[in-house]
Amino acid sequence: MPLLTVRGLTKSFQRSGRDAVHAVNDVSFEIDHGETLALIGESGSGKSTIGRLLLRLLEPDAGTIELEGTDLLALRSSALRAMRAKMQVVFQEPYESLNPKMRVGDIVAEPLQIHEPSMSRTDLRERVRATLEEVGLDADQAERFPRGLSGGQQQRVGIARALITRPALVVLDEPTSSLDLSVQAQILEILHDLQEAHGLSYLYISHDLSTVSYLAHRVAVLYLGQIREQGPLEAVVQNPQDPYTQALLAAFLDPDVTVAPSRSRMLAGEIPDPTRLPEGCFLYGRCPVRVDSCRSEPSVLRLLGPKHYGRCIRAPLSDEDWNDASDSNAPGRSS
């Protein structure tokens, strides 16, 4: 049984006097024990909203979320509070997620005091000390305030706070995006080592494909709140089958400054208005390899390879498909 099973997750945000924003649209996935699933996509694609729905920081409009076979959406008050010990989060901005008036030791200890109130003060201090050391902080830093720490140290505190209850699932919401490259590498190594040591499962939310390639086992590509492609890291990154995934990967800046993005995989136009979802394929208006049926027929995830799923009805796509679209000087092609 997977650790986490998500089916048909849907979320819209109602606005007074205005149309609702459809942020997450019928999203389904699983995360196994000790596995990292990365959610990637452009800003506004619904990545962080999904993370907050899993933690029930937001309530979904539809769908199911099961953790270790328990229906999280059916839990209320004390039962939900107890389950939160098994699912924690590391936020994007470390300083903003830490209480500036609390010392580091108290910040890390707080979740344990909530979920294990009978623990002795001696055992609590020892757990805090051990957890700080696991994330690369000295025990004496427990007496410091967040403002006295560097960004990387602050994020280590955030990781320690998430780890202290020994959770099964941790949502990592772009945990390295605000850090410089050298510190990013250190944080990723810590997360990797913690996963190996404790069998943690991660939902890793990111737009940085280099960090995804280091940490993820599987990848789900989001566009307009919908999964376009999902599968093992190697399949999605090295052999993408959806035109959006191919364009996203082609636009990624290579560390080698002499390597330019591939313009042959660029998408035209803008992301559709999330208050008015397209009738058929969400990518239709921007896709250079579309056919007429894409306009009205809703796309569904179908099997493309071992545990590899995609929505494009023309997959697998070849270089010739893209070249033909480029040569036609047309935004699409008809069947």
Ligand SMILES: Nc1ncnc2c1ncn2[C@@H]1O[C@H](COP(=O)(O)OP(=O)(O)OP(=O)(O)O)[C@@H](O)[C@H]1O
The other form holds:
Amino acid sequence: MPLLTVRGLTKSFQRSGRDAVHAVNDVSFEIDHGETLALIGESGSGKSTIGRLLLRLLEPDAGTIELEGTDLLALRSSALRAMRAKMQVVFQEPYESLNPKMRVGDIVAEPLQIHEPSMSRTDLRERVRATLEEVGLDADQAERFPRGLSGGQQQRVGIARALITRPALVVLDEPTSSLDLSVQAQILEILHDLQEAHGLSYLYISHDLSTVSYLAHRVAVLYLGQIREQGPLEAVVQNPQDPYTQALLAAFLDPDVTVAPSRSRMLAGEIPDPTRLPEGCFLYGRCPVRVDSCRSEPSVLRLLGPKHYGRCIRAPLSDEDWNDASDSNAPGRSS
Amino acid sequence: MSETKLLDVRGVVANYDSPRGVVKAVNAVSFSADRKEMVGIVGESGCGKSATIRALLGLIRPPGKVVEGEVLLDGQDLLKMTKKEIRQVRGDKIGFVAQNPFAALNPIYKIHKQFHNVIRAHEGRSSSRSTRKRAVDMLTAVGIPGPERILDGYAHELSGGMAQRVVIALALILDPELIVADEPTTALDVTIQRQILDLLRRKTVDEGRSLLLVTHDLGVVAQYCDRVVVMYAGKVVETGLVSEVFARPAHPYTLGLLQSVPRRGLKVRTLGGRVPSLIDYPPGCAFADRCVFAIDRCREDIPELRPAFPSGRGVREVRCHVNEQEVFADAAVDR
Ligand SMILES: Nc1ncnc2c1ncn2[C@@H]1O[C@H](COP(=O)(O)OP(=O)(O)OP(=O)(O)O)[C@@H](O)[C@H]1O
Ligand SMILES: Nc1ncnc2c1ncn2[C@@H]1O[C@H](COP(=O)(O)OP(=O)(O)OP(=O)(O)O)[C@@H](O)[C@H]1O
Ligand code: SF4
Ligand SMILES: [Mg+2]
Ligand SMILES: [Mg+2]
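In place of the form predicted alone, the structure of the form predicted in complex with this ligand is requested.
Below, the chain from earlier opens the complete complex, with every other chain and molecule after it.
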């Protein structure tokens, strides 16, 4: 049985006097023990909302979330609290997610105190010390305040805090995107080593392809709150089948000067307004390879290869499909 | 000697007074930018990239001060100009895209008014209708859908990515010869980032302008810039053609940055430590504490910029005591 099973997750944000934002639309995925699933997609595609739904910081409109076979949405108070210890989160902005008035040691201890209120002070202090060391901080740093730490050290505190309850799953919401490259590399290495040591599972939210290919085993590509393509890292990154995934990957700029950037697969225009979801395929309005049936047929995930799913009805897409598109029906392609 | 470069920065020193001492943010920085050339400036947070750019635009304000150097634009020294003169040059000849787009927009004027004011201040009287037409064209060029609606709105109604594009459009509206952009695409999604970079590249190469681009994204530099300036602790530590520097780094810091990019299956090589305080510049090389190549001399003598890889293409300079062949040999091991 997978560690986490999510089925049909759906969430709209109702706003008084304005149209509802359809942030997450019928999303399903699984995460195995010791596995990293990367959730990639552009800003506003619903990545953080999915993370918050899993942690039950938000209530879904529809769908189910099961952790080791337990239906999380049916849990109330004390059972929910116990379950929360198994699922933790690390946020993007390390400083903003740490209470500036608390000492590092108390910040890290807090989730454990909630989870195991009867634990003795000595045991608690010992666990804090061990966890700080595991993320590469000095035990002495327990006495300091977050303000006095560098960005990378603050993020290590965030990771220590997430790990202290020995969770099975950690949601990592862009944990390195505000950090320098050198510091990012240190954090990724720690996350990788912790996974190996404890068999942790990660939901890794990111829009940076180089970190995704370093950390992820499987990838789900999100667009307008919907998974467009999902599969093993190699399949999705090396052999993407959806025009959106292909454009997203082509937009990635490789620091290796011997790799030329792709200029052929670019999408025109912007992500549509999530208050009005398109009919049929969500990509239709921006898609250079669209055909009429893309709009009339319902959009579903189809099996394309081993554990590899995609929505595009024209998949598999070849270079010729794109070349034909660039001289004919490309919608509003910018010059 | 060849004909003069459009921009020639020579030995610029800029300091900030702080309660703990003088911060040497820009420490004898020299570089140049030619017409049709995109020059990238890279380095970790706090290395003095923004301070360098502000110094050459006459935008350093107390407690900061430019104390030495020349900034020649078409042979004219900007640092010798009065405030009024330099304000005229910024806009007419130099378009500036600041790191924080919201700080660059006026919160109380409609967007159209801001375009109108810029055009009027530099070109004299101009009808609202004609400035509107130009603004619409420029907003369209930077990929803003529905530019008319944006012009009649205010800055706070824009998302970060939209605000960034409005600021880029404002910087380009007077057709400057030199475009200076501080992290212009950091807030943008990858597919939009490519549209903006393509536009900037067209402006630079096809229309014969120069572009100075500060970024932490080595992929952007690798795929778009012609030359690169690597900064560390307020100084230039390496310059040269991107194709040369990225393929054969001569400075241990450049090598460390390139190796920090995570890659599947390779252990990330991390640069330990962090940028030293710019208040007490060390007696030797500022990178020595983090450098795996350091020899005794590195802690005693401050290295000067010197030529590197003399047989390579373009002018190549490095600030390091160790022979560049040795550094490159280490890079090659990784491939
Ligand atoms: N509390 C809220 N109220 C209204 N709309 C919301 C709320 N939270 C998120 N949204 C909207 O839901 C959509 C998805 O947002 P979400 O934060 O999940 O995106 P994301 O993929 O994490 O983006 P980013 O990469 O910018 O973090 C967006 O359109 C966003 O504006
Ligand atoms: N107004 C100021 N007062 C005092 N020190 C300052 C001021 N502005 C910048 N500095 C200092 O100057 C140094 C260089 O800062 P700068 O903003 O140029 O860095 P940067 O390379 O642009 O970094 P980032 O990538 O974070 O934007 C830093 O040590 C910074 O603390
Ligand atoms: S001068 Fe010495 S310490 Fe500095 S970068 Fe070169 S080898 Fe390293
Ligand atoms: Mg988010
Ligand atoms: Mg800066």
